[in-house]
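What follows is a single chain, given as structure tokens, in the form predicted on its own.
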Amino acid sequence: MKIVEKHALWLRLVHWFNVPLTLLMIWSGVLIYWANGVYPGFFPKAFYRTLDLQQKLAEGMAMHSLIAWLLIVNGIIYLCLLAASGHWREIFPNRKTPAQVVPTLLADLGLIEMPNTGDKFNAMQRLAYTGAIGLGVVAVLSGFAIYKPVQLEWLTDCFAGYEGARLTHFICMLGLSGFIAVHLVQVVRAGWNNFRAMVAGFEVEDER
């Protein structure tokens, strides 16, 4: 067996960091729309019966308003590592991208055997990474848009009103989450080595 590097120290503790502020923020956001549930229907009620939640929407507000701040300085600590590091040529497409889409979908369903590209990363790992950090980019933006409206007049505009601004929101917290769900799925059939490489850094591979 070798051991072979393959998650940076500064990647893993940006990684990790993010992990409870993201799932802060979309609690709190929960709660935020339990208080004002602007789109009817989205959540049963059977839903916030379950889980005990009340309307608290200046909880959930100063929650929402204080975990934003921290991610979105993490995000920029992360975007700038990225760009530095080298990184962003590991995860973002490629030319080679688009042909290996639907061999690396294939693989995923098991149907035929992960093709060996060499690449860090597959197709959809590339096009999932950089899709959940356009996402997070457009909460943001549509996030202070919704806060300040008159201030940031000019942003808001730039999602069509108020109201846009938060669908926007809204449906980025959706991405985001459905994100993190086949992200988990994934984590899991990968395998601990694939675990461990992003809490210790490195994989454990059989030499042949």
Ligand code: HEM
The other form holds:
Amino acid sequence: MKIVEKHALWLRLVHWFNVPLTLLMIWSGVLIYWANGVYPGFFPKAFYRTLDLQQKLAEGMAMHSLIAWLLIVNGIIYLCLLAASGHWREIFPNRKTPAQVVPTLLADLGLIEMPNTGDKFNAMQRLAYTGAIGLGVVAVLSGFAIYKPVQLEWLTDCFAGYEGARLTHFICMLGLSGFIAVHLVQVVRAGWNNFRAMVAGFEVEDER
Amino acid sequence: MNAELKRRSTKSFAVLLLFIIIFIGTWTWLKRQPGVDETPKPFRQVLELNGAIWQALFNPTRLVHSPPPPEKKIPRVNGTLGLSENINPENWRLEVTGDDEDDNSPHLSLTLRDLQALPRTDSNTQLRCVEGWSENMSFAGVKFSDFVQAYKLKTMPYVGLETEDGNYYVSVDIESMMHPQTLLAYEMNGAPLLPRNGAPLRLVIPTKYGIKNLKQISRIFLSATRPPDFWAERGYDWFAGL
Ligand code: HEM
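Can I get the form predicted in complex with protoporphyrin IX containing FE (HEM) as well, since the one above is the form predicted on its own?
Let's see the whole complex now, leading with the same chain.
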């Protein structure tokens, strides 16, 4: 048995700050969305009723605009440290990624053995984490485009206008929710050793 | 080796537990703070801070992009707060108070004809509701800045506006009021305003959310301090700028 360092302290801190803030951000976003729920299918009345999400537009806006600042600061710290530490090399897809997508997916589904590349993250993890970071960035930009369509009109125009920015922002939320759902399933499947590493920083390896 | 593992593991999970407790504690504390205008104080302070940032960044001459003219003749009526169906444009007067702290400042009582005699401005605007919907409308009226100039009013940092019954009232920063697209409108979509759309006179201020576009204005006052604002008192951001 051998202790192997896996996640740096800064990474764990940023990650665990991000978790509750992201959840509160989505929650308050739904409070706002309730006031003008225009996208078909979102959300059933029972959903709002059960979670007590109705008639809370002002509360949602106050929450959303406070947590947004915290998430932006946390996100900027993450991106800066990702760049400075070189950890981005582990996160962003690289030359080997495209060829490994299919084998990794099949392995995730339990059909074949996971190919061993010696990397910290496999191809699907790279795509998922990079995707989550991208969705976060676009969510912030489209959020500002909705918030100040007059003062930041150039930004709103980047999303094909006000309605386009709203749709983009909503899709980012759906994408992040999907990421979180899959992420949680994968964390559970990966087991205790993997989870402990995100808390304590190290993994335990059997000596061979 | 095993002891090392145990020690680091225990320490880290203790820190995680502490983190969770502090986070939940802080959030609960924040939500329980005494309310200022129906918003726990820290949230209100952030709303005010955000307002101050965007007010400082406000460009008083930059125009809001004009949308195409509206397709519908009768726009959505989202509420009847402060509105009266039997307002009579003939008896109606607009009461205007200059500096509300200066006893010598002008007090005007104007008819609709007085306002219609001032330079007319037509505009296509997108009204954006804080709820999330928006609608294109076209209005005609007098620019607030032309109105101020015509009556030689001395500008003050804030403008307050009220309906006849005083049930709906808003306040707006002077920079946004003096913006060239801010109108005191008496026509909508090519016809005189209907009572539920704000006859005889309503505010059209495309740099703000719909909640500031007061209908059936009866009183306007210029003020050194921020006059009360209906929606800001009910948990919304006071600046409400777009
Ligand atoms: C209770 C909820 C969560 C748990 C238990 C959790 C757990 C974990 C674990 C164990 C890892 C390490 C994966 C590995 O080493 O293979 C990880 C990484 C990551 N998680 Fe989460 N996570 C949660 C929520 C979130 C949320 C809400 C987001 C973002 C929206 C997120 C984004 C990420 C990212 C981007 C990484 C890669 C970090 C890096 O190495 O830079 N996680 N998470």
